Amino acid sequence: MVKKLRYTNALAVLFTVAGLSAPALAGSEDVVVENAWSRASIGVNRPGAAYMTVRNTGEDAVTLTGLATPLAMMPEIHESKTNSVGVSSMAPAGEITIEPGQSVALEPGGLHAMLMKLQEPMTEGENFPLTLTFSDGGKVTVEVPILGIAARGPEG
């Protein structure tokens, strides 16, 4: 178990240093964050967003309670919805519980990491750290690559 944890942590460090979006593992090894990405912003006057898949590989439910990044003063999980007459709205989603063996997709048009009060522009080709906090006190930090302003997914 210790060797596996060291190997996993070494891989996470290697991918982070290389600037790649690698899976990030919680201390309990139950949460995996995959395919993190974001779009370049237009300055700092409008919020940015980040997207990823958060997977629970454990035997107990985990609850995502918050986000942190030096890039934005107000990072929150938001959800976009469209009602039956086609009117779209967005609001904070609150805590997100992920059942064992399940995943939650943070993607355009649904749940997403909303990055409000940007401290600097999100520039294509750069990365930023995003820390996910869970109800058990565990944290997962992932390096999020910033793609072009018209990107539609982690592949660009």
The other form holds:
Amino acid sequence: MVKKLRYTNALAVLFTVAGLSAPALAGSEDVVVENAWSRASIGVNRPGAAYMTVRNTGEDAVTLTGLATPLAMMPEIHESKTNSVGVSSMAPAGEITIEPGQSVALEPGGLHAMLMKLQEPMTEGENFPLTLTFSDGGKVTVEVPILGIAARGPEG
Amino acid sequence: MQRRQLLLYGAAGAGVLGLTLFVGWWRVDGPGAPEPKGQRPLPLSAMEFRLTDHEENEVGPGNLIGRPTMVFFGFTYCPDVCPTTLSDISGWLEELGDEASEMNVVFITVDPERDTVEAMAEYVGYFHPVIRGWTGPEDQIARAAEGFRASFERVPTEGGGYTMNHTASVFLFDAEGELVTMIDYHEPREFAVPKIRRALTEDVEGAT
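For comparison with the form predicted on its own, please write out the form predicted in complex with the partner chain.
Okay, now the whole complex, with that chain kicking things off.
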């Protein structure tokens, strides 16, 4: 009886461990973030923006659900759009699903990590950590270099 | 008899179809099409507005006549489109080299509430030195936008702040203040720089 209970406990532990690790196996561990960069800010009142390519190298689709960074209280993925008469607007992009083998580019004039409520100015030459959260509970953290205000891409 | 009737109906049907297509064409693409809603900016000489540049000079459209001019609208609290446009323009100006100094390049804010003269001065200081920043009272900004047939709109954001939707095209005028062309947002540089050169050469032609 005691032995059986112990066996059950062991199984429970095993299942718990499996249950915890299972979400991480569902895709986000195969996410690679490349060419991250951002522009310096003037003070903290204006929102900042960061760009990168999020690549899904795995075999399951992954869904990017949110962002976190100590640099900004409200980091969110936004999308800029320009309509047929040339008017640009910007809105939260919601969740972004990346199919296996595909990537999503956060680049100027399209999707971008909008860093609202900056806690400190973004200073050229510094880095900040940005965590991408996925629907499977996985997180991927990247160090984002801060380039000049007039930077046009990851090369400056 | 039946065959004749069939042919008659067929011909009538084809006629109706043809007429419908013609009417459709007339209304949509043909001479009956409505003028695209205020697409073409006025010549600079026909515009009227008074603003202040980032060095506190009183300025207006008249200051732009005499040299080729590039104008665009934006706001300094814009994290993505505006710095991208400004850095694109800085890149085009670098490519033009010395010719860039023969142009007026003006960034007009659509957010005068936050973009004071000081804010504009600090902001444009980060980009190509030829770029001037203009701001002023909201009614004057509205008159300027109207002249350029540009639009802007204040949109509240969830954090209690606001953002601005605005025309992101770059307007190019020749030295006489006539519109040469527009550069759409996202247009590749290989198209943009020749367009700017066109505005510059029209100036040369006008001078000779």
